[in-house]
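Just the one chain here, laid out as C-alpha cells, in the form predicted alone.
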Amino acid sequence: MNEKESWTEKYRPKYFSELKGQELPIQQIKEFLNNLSEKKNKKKAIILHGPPGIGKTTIAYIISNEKNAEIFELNASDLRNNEKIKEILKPVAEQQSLTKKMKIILIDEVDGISEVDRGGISALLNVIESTNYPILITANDIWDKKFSDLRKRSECIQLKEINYRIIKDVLIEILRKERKFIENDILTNIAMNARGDLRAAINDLQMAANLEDPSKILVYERDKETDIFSALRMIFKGKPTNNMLNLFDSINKPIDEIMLWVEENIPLEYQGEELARALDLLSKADIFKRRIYKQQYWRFLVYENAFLSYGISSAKNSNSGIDKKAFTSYKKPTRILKIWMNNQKVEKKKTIAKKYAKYVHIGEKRALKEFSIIKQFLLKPEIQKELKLSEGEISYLESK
C-alpha cells in the first residue's frame, strides 16, 4: 500500500459486518433489498440521509460487494435539470449490466439538485419509476420541501452519528494494523472531537500518526465548527456541491487567513492544467476581496467565498490520473501568514494613529511619524477609553 494512501479509503468497510455503529439502518436496508428481490416492495429507491462521514456512500459499495452487483456512481451536482438526467442517468438506468446480473445506481449528495432545480427532481422520479434496478440516494439533509415527492417514492433510512466509543475502537484497530501507537487520552480526544464523523476521526488519526508529537492534533478541535483541515479536504478531494458555498461560515478564522491556507496548499493537490485553473480562480477571489476593502461592497463576499470553495474544488480534472484519494498533510501558511499578520498589525497602528490625530487635531502622517513617542500616553487606560480603542488595538499597544 502507498504510504500516502488515505486511511479512510484503505480501511473503508467492504461488508456489512465491518460497518460499525449503524446496526438498525443495516437491518432496514437488508429488508428493503430482500423485499425488492421478491417484488414485495413497490419502492425502488432508498434515501440514506444523515450528517457527513457516517458511511452513506460506503453502504452503497457494501451492497455492491454483498450482492455481487455492478455499481454506477453519479453525483447530483451533475444532474441538476431534466436534460442532464435524460442524458446521463436515464441510459444507465435502462441498460442491462454487461458483467453482472444485478446493477445498483448510486446518486450521491442529492442536496446538489435542490438549489438549481429545473425539472431535475421530476425527471429523477420518472427514472425511479421506469428502472428495474435499485437506486441508492445519499443526502445530508433530505427535508427540503423540494424533496417531498422524492421522499414519498423512496424508502427513507436515517443514519445516525457514531458514538465516540465506537469511533475510538475503530481508531485502535487501524493503529494496530498500521503498527503505530498513540496515547489513549489523545485517541479519546480525537474520537470525541469528531462529533460522530468517523471519516473525520480517521483523517485526524492519520495526521496525528505522522506528527512527531501526536498530542498537537488536539489543537484542531471542531466543537461545532469545521476545522480548516477538514475544509481543505472537502475542497481538494471532494466533489463540488452547493453545500460548499457556506463552508467557511463554520470556520472560526477570518476569510483572509482562509485564503492563505488555500493558496499554500493548492500546489500539494493540483498539477498542470488543474493548478492553472485553481490559481486563476484564486485570483478571482482575490479581486473580489480587494473590491470589498476598497469600495466596502460587502455583498461581494458571497463571490469571494464561491470562487474560494466551489470554484477551486471544480478545478479538478477527473481524467488527470492524479490520485485525489491519497492522504495529504496540509501545511500551515508560514511565511505568507507572517506577512499577513504584520499587515494586520500595521492596520491597527494606522487606526490608532487616526483616532489619536482626530482627538488632538493633528495630521495622521504626523501621528504615525511620532507614534513611538505618543505610545506612552496611549498605554494609559483613561486615554484608551477616551479614544474608544478596540480590544485588538489595545492588545497591539501592549504587545509592542
Ligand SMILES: Nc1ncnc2c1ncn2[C@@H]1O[C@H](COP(=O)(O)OP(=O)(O)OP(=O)(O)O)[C@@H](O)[C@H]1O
Given for the second form:
Amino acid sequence: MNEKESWTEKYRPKYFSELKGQELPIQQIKEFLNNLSEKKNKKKAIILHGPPGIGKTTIAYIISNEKNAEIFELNASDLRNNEKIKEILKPVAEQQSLTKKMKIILIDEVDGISEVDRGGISALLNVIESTNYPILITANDIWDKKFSDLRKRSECIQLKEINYRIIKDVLIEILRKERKFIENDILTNIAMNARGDLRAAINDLQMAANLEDPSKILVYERDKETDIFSALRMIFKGKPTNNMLNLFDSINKPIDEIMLWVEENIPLEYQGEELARALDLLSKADIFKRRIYKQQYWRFLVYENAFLSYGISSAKNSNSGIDKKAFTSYKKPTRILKIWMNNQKVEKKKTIAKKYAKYVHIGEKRALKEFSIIKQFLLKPEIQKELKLSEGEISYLESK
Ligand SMILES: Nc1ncnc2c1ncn2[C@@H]1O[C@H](COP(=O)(O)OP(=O)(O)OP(=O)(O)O)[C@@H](O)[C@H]1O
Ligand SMILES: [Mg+2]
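Having looked at the form predicted alone, could you now put up the form predicted together with the named molecule?
Whole complex next, starting from this chain.
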C-alpha cells in the first residue's frame, strides 16, 4: 500500500450510497438532475453550500461517476478571463456531438471569488445563460450580497455538518479496511473534535494510526493554540507550505525559545545532506536574530520566522516523506534552554535595577548589588506601577 496516499482521497465516496449523513440534499440533487433531463427545470445551476469537509466537492465527482459525465472545472481566475470562458464553453458544445457524453460544469469554491473580481460573477451568470449543461457550484458561505443574483438563478441546496456518531462510523469502517486498531475512546474524541468536518476527522485518524501511541492525537486540538510538538511535527514531517510562515504565531513561546527547540530536534529528523542544509538555514535564522538584537530592527523577525519554519521544513529531500512518517518523540532543549532562560533572567534583573536606580538616584551597579534587599520593596504593586515595570519584569520578581 502507498503510505503517502491520503485516506480522504482513498476513501472519497464514488456513489451516492457511500456519501454519509446527507440524505436530504442527495434527494434534492437527484430530483434536480431528473427534472433537468426532462427539461422541467427553470434553473440550470445548483449551489451546494455548507461548512468544510462534508461532501460538496465529492458530490460533483459522484454525479460525474453515476451519470457517466465529464467534469469541466472553472476556477475564479478562469472566470475573469473572457477568452478562456469562450474557449471552454465552445469545446463543450462541440464535443458533445462527438462523444454524446454529458458534461457537468463545476465551479468549486465560488466564495474564493473576491470583491475585486466581481466581473467573475457576471461572467458566471453568462455561462449559466449560455450553456445547457448542468452547473454545479460549491461554496462555504453563499449569503454575501455579491452572490444575490447568483442565488436567484440557482437552486440552493444546503449541506450540514455531519453528526459525530456518523463520523465515528465512517472512521471505524476505514480502520477495518486498513486492518488497524484504535481504541474506542480515541475514536470518539477524534469524531467529536472534528465538529462535523469529516475530512478533518479522517485526517486526524490517519495521523493517529501512524503514531506509536495513538492517544497522542488527543493533545492536538483543532482551533486551539498549537503546541510546540505539533509545530515541530508539521515542520519536520510535512511539506513546506505558505501557512507555515505563520505557524509560530499560535505558539505561546518567544521566538528565541522556539529556535532552541528546532535546533535541539533537527538531528532527530535529518541526516547527512538534509542535516547540513537544515543547520545552514538555522544559522541564517540566527544571523537575523542577532541583527534584530543589535539594530533593534524588528522587520527581520519575518525572516527569522521564515527560515525557522518554511526553511527548515524544506531542508528535507522531496522523496523522504515516507521514512519521516514514523513517530518521533521530540526533545525539550534542556541544557541550552536553561542557559538561555538564565540569561533572560539576568537581563530582567538588569532592566529592573536600571529603572530603580534612576528612580532613587543611585548607580545601576549599586542597585544590582543590593537587589536582594530592594526586591522586597519592588514586590509592592504601587511601586511596580510607579517604576513602570513590564509584565515580564513583574513575573520575574514574583517567580523568585
Ligand atoms: N458525506 C461524506 N461521506 C463520506 N465521506 C465524506 C463525506 N464528506 C466528506 N467526506 C470525506 O472528506 C473528504 C473531503 O470531502 P469534500 O472534498 O467533498 O469536502 P467539501 O465539502 O468540498 O469541503 P470544502 O468546503 O473544504 O471544499 C472526502 O474525500 C471524503 O473522504
Ligand atoms: Mg470542496
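Superpose the two forms; the largest set of C-alphas matching within 1.5 Å is the rigid core. Numbering follows the first chain given and starts at 1. Owing to the predicted nature of the structure, the values given are computational and were not obtained by experimental measurement.
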Worksheet item: Just checking, between these two forms and with the core aligned, does residue 371 shift 2 Å or more at the CA?
Response: yes
